[in-house]
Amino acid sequence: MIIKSKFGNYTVEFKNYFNENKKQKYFYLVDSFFKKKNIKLKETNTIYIKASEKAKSYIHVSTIINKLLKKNIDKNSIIVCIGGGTLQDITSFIAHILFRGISWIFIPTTLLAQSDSCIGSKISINFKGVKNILGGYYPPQKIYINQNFLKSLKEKDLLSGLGEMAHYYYLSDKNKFNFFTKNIHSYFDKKNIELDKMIKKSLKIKQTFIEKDELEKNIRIYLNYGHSFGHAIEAISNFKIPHGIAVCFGLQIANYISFRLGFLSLDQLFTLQKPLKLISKNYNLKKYNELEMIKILKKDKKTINNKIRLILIKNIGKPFIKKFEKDSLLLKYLLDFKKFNLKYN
């Protein structure tokens, strides 16, 4: 699979091993879950890194890049990510800044990672409490997916790749949704799921995306779907929410606004919340503060003067930019959510 960027062209495969170049100089930054784990690795060339939302910091990355530095690392060496996400934005941060820009290859080892962020070219970091407010855009020379690291995925871990994974198939047609439904229906009733089809059409939607509008310019500011909220979310819970449940509910707080400005019918709504609530069902967001989270979102990239702007769904494949004049109408809509999320569990 190769991913067209004007950053530079870069490869998927889905492969269970990486050799090294031998005459590379390789830099291993490794999600410290993995430290016990048979992973065979030079030790002298890498870091272990506890990954958290914290350590997003722009404190705690330069600590990384010291280490790094004091390890002898050059222009010329290669920077190797093996972890998620929250490792993957660390890595392509590093490697962007760190000698005006290093290769870096990323070994993804979780469902949300191997089906998502993988791609797309996106860099970021936290800043002061906001999420992801410092980055731009610097992708991985190649990508290897190893499906082996998804054989240990605790529940939630699976659940929070399933619920970042789900706003592609809401995005893209209704034979895509019902395959995503389907799967999520038989994860809940027979533990059984096609995850590696899932993870390439997951991948597939997103390409087409993202090699049209790569700098979100246009058509890709509709990944957004659900993460304006699902970012408040995450934030709100003081993380404690993993980052794809977080996006599940921020999922069907869009779609029931939609609702209610008349986009979706009752029976399209439903339709749409069954399989997010199978997702995001051993959660609530009975506590959340709708006051802190319209105030959270007034700090989102895509509220411009001051009104927020949210990716809202007018049915399966037809999202929309709806801009919100007044706060009150959203926070009324926040307020009605909750309720008739209670009415209707």
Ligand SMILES: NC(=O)c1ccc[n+]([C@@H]2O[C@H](COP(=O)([O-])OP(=O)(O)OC[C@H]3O[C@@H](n4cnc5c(N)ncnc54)[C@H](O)[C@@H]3O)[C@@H](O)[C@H]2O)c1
Contents of the next structure:
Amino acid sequence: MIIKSKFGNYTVEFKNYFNENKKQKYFYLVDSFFKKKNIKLKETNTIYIKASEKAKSYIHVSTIINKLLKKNIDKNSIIVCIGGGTLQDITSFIAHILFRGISWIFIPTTLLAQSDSCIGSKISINFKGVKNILGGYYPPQKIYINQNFLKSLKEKDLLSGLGEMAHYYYLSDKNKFNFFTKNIHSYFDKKNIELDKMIKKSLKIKQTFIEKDELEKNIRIYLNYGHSFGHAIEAISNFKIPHGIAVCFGLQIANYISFRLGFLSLDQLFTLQKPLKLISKNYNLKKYNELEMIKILKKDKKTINNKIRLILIKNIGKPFIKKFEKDSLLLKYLLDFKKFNLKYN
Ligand SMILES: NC(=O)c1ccc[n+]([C@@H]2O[C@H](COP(=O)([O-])OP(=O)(O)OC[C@H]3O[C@@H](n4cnc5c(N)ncnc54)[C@H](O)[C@@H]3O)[C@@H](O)[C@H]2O)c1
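Let's see the other form, the form predicted in complex with the named molecule, since the form predicted alone is already up.
The next block holds the full complex; its first chain is the one shown before.
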């Protein structure tokens, strides 16, 4: 798969090995989960990082840069990132700013990273507890997807990947949505789930958005469907709810508000919520304070002139932007969402 990018086209290859070029100097930023696993890396050039939202901070990133400089990294070196979306965000940020940009390669090891974050060029780190507000665009040169990595994922991280993947299928068409729903049911019925196809289809859907609008000037904004609420939920939970599960709740709230505004029928709403409820079933939002949610939404990148803007949906594949003139209406919908969920659970 070749992804067209303003920053240089890059490739996604599905293979379980990566060969170093003898003439290049490589540095490895690796998720600490793999420290005791049998991955043969040159230890002197390897830094293990514990994946967490705290690790995605400006201060932590500077300590990693310091370590890389001590190991004599230079402009022609290549950084190889082995890990999930967290390691990706840390690595891409460093690769972008160090020596005004050095090459990097990504070997994604989580479902979320393999099916979504590995393409799209976005880099982001957190600042003062606010998620993803420092960043830019800086894609890797190459991405190698090896699905064997997924075998060791905890269930919560697998479900987080499915939760994040959901929004692509909801933004595509009925066939792809049905394929996604069928696989989610298979997973919960302990039957075979077609992860390989799910990953490839998800990347293909994302590719259509990012190749048309890499810098999020128009249609890419729709990929934020579920994400404004998702980021707020993550923050309120002090990042205890995994990113993809928070997005999955965000999708449920966006769908509910679309229903309240008359864009979805009750039947359509139930069809859309069913797979999402399965994915998020181990978590709940009962303790969440809606006012706090509004406060966080006000800091969202899409909020302009203090007016919250959300991506809602008219049906599968039909997203639109809704600006809320008054916070009070949004607050009412958020409170009603909780009651509605209690009634129909
Ligand atoms: N840059 C982007 O375009 C983009 C897009 C979506 C999400 N993100 C970011 O990605 C982050 C979430 O990424 P994630 O869901 O991949 O989580 P993650 O990278 O935080 O990893 C989740 C957990 O899985 C562990 N892990 C990683 N690989 C494993 C494996 N193969 N086996 C067992 N455990 C493994 C990690 O140690 C961690 O505990 C968030 O910070 C989110 O904001 C970035």
